[in-house]
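A single chain comes next, written as structure tokens; it is the form predicted on its own.
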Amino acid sequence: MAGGLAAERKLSYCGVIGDHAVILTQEDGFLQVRLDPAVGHNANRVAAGVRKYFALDEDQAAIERELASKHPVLGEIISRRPGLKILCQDPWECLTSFILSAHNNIPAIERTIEALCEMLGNPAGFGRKTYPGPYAVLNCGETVLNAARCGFRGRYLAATAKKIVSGEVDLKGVGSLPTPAARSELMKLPGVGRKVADCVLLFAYRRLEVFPVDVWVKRAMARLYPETNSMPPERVAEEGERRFGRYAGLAQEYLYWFERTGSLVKMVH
């Protein structure tokens, strides 16, 4: 009983990286990933693309004590919730996951990605399907998207679909650009705003000194430098780069974290 027990407490995900649905364990200071037998596979791809989605060559820990370095209260965030990290997603999944967030909550939104990966998807192995690409979303029709839920979000996707297959806008020619040129080639997608098309450049592109601003962000922000607290988003986004430097997009994610738990306000105060 207490052998079963310890193993339903590893840690453990369950996802779909790439092409392929993976179970990731980690155990003693390894991260154990296992796939599908029934779905073939390249060993030795699949681990590469695991590394990269989880940044796992990264140092992390010298990335937290030059973030510490930065605000004192910064350094009490990462003290209590070390290890926290920034994704490297597809630029389309990411993309268009942000474009199905727009007015939009976190539940509705994993619903919605399910159902789509469900009905455009290949099959990815432990009953899981792909991200569909943009052409399978593009060619799916407006039943589909309907039947998906993705509401008025689904004029934005198809448009962002049609003008990405066009090849209008490159998604792997942005990565070779500076991050200002970056931005303003993913704001000529259809709902890509500023803050839209920042996650898109730190989440995908892993540029992590851009720095998104929403209300969370934003009221975090004021916490630790009140003269920021009458300044737009886009100012207070130039203000998290110039404040948090090379690493401000990590900064970002830990003032996320604990003002929408509640815990900053009472740092603070």
Contents of the next structure:
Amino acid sequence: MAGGLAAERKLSYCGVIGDHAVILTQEDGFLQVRLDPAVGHNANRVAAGVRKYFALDEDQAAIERELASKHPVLGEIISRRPGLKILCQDPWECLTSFILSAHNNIPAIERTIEALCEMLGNPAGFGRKTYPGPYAVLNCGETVLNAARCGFRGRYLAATAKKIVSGEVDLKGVGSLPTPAARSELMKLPGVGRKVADCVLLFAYRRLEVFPVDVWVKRAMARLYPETNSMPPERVAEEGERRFGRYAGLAQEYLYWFERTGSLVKMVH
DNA sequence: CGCCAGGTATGAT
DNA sequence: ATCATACATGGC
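Switching from the form predicted on its own: structure of the form predicted together with the DNA?
Whole complex next, starting from this chain.
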């Protein structure tokens, strides 16, 4: 949820990773990281952050081969658009972004996040701001949350910030729990149900086997496995994990995007 | 103008 | 346990 992909001749990215705005360009064989010289930084530190954020040390091709063997349609999807990555996001940023996503549309989610960063974040370079932490959200007040158009999720956001600041839920500690316990811990937070918790487990804690089920993934699964049509989302999540295994989370992302773009319906016939 | 949006919390069977 | 409904706000 931090930044956007701008596909041109040369693939490039501009976004805020951690405390720094970065401009990334793909040269031949390596990734160039550009920073705003006006903002203090440790270049090696930032580079390490970028490596982690995009999980560059992982063998993406091997993961894709394993997933492709699980279902012919999934294999077809991957061959059409290989290279889709699960990011390794900051837990707080991921958590709150997905709280804002509930029953909301993507353009509105993006605008709300941008507004919160603009109003509450710190300068990150290139005119960008950092993602505001729990203290900033806790102290900002209802006026700011309304100005950012959080809607009914503003209450959840504030209440969640409170539980993080108070230490009632420790996001660092969640990282060392086994997945089911980590999920329960996240679901103590207001505005966090099974789906949001699973997204945080996948995108921030890198539990790659976790299979978040939203309406789109549910539809996609019903195409591949018609018997899941009548199942509640929680059972579909179970099925996804059972069928796709240790990288089910990446399978979920492929299914999500192909379902959303309308490509999947043509491929299953 | 009416329906839907990367769901969740709540109250009723 | 399972099910329906409200929820702020904006996109289409």
